[in-house]
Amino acid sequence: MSAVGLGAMPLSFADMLDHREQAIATIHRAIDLGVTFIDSANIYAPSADTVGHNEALVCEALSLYFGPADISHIVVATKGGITRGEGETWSRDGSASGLKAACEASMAALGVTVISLYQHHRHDPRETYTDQMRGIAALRDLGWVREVGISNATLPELEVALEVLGGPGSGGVVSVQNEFSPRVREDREVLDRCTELGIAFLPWSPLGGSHHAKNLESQFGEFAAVAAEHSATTQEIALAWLLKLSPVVIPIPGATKPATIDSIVHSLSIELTDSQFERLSATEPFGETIYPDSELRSPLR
């Protein structure tokens, strides 16, 4: 997989309806600048009834640019766990039926027959977590996906995934895909049990989301010092943190226009010293995770 990789969720929003060329040339722009990772899920979707409507666009771009040539070197991860419905309500379907029957629809918006990388989206209360892994475990064993991983994992969560799935190069846990940026750090000890076993770390919004990415010159002055010093952007910088953090840190970070992208992927020739990044690092983040769901949390057996 490339260094960073493209968080394809904004393509889908509401405003982008209208600009679907555009989403496309996005992506486009990523794989010719040799991104090789992207990331959807079932639900990054404009409503309720569109469900799968990230996955396709991917599908689509792919299709359109490479043709029928082989496109094995590319990684699309998409996700299944969380559910929408009528009248845009929420929900969770972690059990096997609910993973199975996603993971199929999944498989038929991308145009594939077996997904590069599925990720456990959230846990379902109404499901151990040792029971939501079973069923991710029952997916890889039907050979519908190639590697599984996980998503918003506290670090008890990721154990409990070890256990059931196994850890990476024994067919177990490749990533975890968690919140973290700048503004969100609650997961350095997630982070930190990655590297230790050398599993993908995917951070999502890791400019802190997109209000928040906007406004990192004025919430994080030491960032916007560092990025004077490499006439650099703040948000290149805060990528560049990110990948000096831990070898196993993969951003995800969104984009709807070809720009940004070329913007992504400065932030790999972005060399801080050690000193720089003492600094950013000695920066205190400010948020709490954008979705917070601690009175939701599952059994884990």
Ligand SMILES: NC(=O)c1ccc[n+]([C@@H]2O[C@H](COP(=O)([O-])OP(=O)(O)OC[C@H]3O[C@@H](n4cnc5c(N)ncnc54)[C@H](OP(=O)(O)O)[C@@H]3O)[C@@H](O)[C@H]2O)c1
Given for the second form:
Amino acid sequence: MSAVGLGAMPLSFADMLDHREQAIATIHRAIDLGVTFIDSANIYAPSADTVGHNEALVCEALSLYFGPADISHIVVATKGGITRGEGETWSRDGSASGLKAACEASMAALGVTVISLYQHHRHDPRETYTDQMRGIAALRDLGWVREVGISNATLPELEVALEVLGGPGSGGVVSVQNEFSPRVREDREVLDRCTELGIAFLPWSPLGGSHHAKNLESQFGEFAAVAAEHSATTQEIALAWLLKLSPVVIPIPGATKPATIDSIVHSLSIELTDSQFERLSATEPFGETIYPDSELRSPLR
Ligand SMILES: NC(=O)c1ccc[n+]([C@@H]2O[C@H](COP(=O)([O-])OP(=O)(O)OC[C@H]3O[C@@H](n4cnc5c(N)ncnc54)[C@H](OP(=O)(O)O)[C@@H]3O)[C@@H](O)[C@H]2O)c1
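Would you mind generating the form predicted in complex with the ligand now that we have the form predicted alone?
All chains and molecules follow, beginning with the one already shown.
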């Protein structure tokens, strides 16, 4: 997989509905520049009644780009376990039947018979985490998903996932997708465990999310200062910093414009010195998670 992925979520924001060509051009630019990993989810959609929108968009972009050619080198990841209902009620369904139905719908939207990477999106407090992982294992056993990952997971949840699904060498957990950025750095221990086990760590909202990404300069002076030293942008330095945190880090910045992809890929060529890396790491994160989780967590067992 490429060293960075494309987070496809913003391509399905409501304000992108009239810009489908731009959305597809953004995905095509990513492929042009060697990005082979695209992160989607069933719930990335402009409205509750268009769940699967983002998966279908990615499918369309890939088929326009590749036609009938082999696309097995492109990893399209999706997720299940969060639901959206009438009146924009957001909930969870981590039951085995709920995950199975979500996965089947994702296969249809993506136009595939096997999903490259299927991620459990977020815990469902009504189910034990163990049972939710068994639900993911069942999808793997059905042959519907090639690789499995988890998202928004605590360290104890990662350990449960490893117990139920196994580790990366045995068809088990290959990725953990948690929020991590200059703003939010709470899951350092999860990242460290991923590094130890060789599990990919996919920082979501790596620039702080769509509302904060353009304001990094004003919020993080030290990142802006290092950017000036490299004649780079603050966003490029944030991505370079994430990449230097660990060899297992694969940031998945969101983008809605082809030019943004150019900048994202440029970040791969930036070599931070150890002293610059230390200066950036010493800055204080000050953000609350973008999607605060007010519900009780799942019991583990
Ligand atoms: N697992 C989860 O629960 C979860 C939750 C949230 C997100 N995610 C995943 O994480 C991905 C990324 O998160 P996100 O989209 O919320 O936030 P983000 O990547 O932190 O920010 C996205 C914004 O950053 C801008 N941007 C990206 N690279 C840039 C660059 N080099 N220079 C300037 N601006 C840049 C984009 O601009 P333009 O729009 O102008 O191109 C976009 O508006 C999502 O797409 C999704 O796949 C997962």
